[in-house]
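First, one chain by itself in structure tokens, the form predicted alone.
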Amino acid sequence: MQKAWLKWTLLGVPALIAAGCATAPDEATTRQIAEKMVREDFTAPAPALLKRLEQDRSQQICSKIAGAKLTQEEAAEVVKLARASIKYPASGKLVGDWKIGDKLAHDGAGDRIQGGRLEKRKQNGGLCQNCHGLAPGEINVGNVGPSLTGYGVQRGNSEAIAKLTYERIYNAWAYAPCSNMPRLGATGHLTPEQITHMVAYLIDPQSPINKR
């Protein structure tokens, strides 16, 4: 009797699993359920914070479920949207002051939630050191992104490099769709003028980045 019960139990488990899999929601429904949970559980006194719950089109594309990969069409759309988002400084000058860029690269202030409120800050920082190696000898740096040490030494400081560097800082998704690099200019976190200073920090021969 016990053996018979065990036999039918073992036969029933796969059937239950199969039934559960068969009733799992599709990708669109899963996304709707997840977004609803986030909206209902995230509360903030400042309306500006609630805006963070709304994904733009690029974020929607990049928020793939279960590690699914981007299709060529999706990647192309992200790149197109990213390139359309890039704005250049009114001065037309893409290389600013590396000394200001140095401070920005190490400054983590701006857009933080403190005591349920959005931090008030005249200008945000870039905090590049969180993800990248910077000047030679610095040890308090991250390794999520590639090292930027010697950036200008390796690439030079031509107009083409300055433009490429500016655009990658402004919206890296124009070159690497859905990468971990923050879209610092496209989201308004950094101004075009601030980004020119970051460019200078990376390519100016006098910058600590490029010292041996």
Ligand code: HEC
Contents of the next structure:
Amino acid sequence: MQKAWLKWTLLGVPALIAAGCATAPDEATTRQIAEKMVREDFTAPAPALLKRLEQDRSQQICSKIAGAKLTQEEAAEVVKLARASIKYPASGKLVGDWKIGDKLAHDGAGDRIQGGRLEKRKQNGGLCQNCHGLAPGEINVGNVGPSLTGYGVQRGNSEAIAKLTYERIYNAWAYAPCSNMPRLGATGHLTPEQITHMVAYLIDPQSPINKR
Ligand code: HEC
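Let's compare: the form predicted alone is above, so bring in the form predicted together with this ligand.
Next comes the full complex, this chain leading.
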């Protein structure tokens, strides 16, 4: 008697799992359900915070379910949208002041949620330290992104490098679609002028990042 029970259980569990899989909703429906759950559970008081739940087209493409691969067409669309988002500073000067850039690279404040509210700040920090190695010997740095130590030593400080660096910081997805590098200029976290200081910090030979 006990054996029969065991047999049916063993046979029944995989059958139930198989039935479950067969009726799992498709990707679009799964996304709708997940978005609804997030909307209903995330009850921030400030409209500015709720706005963050609305994904733009690139985020929608990049948030594929269960790690599904980007198609070539999707990657191309993300790159195209990213390129179109890039704005340059009114001055036309892409290389600012590395000293201001150094401060910003180590400043992780701005756009954070504290006590259910968006923190108020005149200028946001750059957050680079959270993810990148910076000046040689700095140990309090993250490794989500590649180390930027010696960035200018390796690449030089030509106009072409300044432009590439500016664009990568403004919207990293113009070069690496859907990467984990935040789109710092495109999302409005950093201003174009602040990004010119970041460029200087990375490529100026005097910057601590390029010292030994
Ligand atoms: C949340 C993590 C994160 C933060 C914060 C971040 N980055 Fe990145 N960054 C990455 C990742 C991941 C990559 C690699 C993928 C890519 O290129 O987009 C990267 C790539 C880069 C590259 C290209 C590196 C190369 O070798 O060509 C540069 C330049 C860069 N980041 C600069 C910055 C600067 C400057 C800041 C701060 C203003 C910053 N990043 C903030 C994650 C981050």
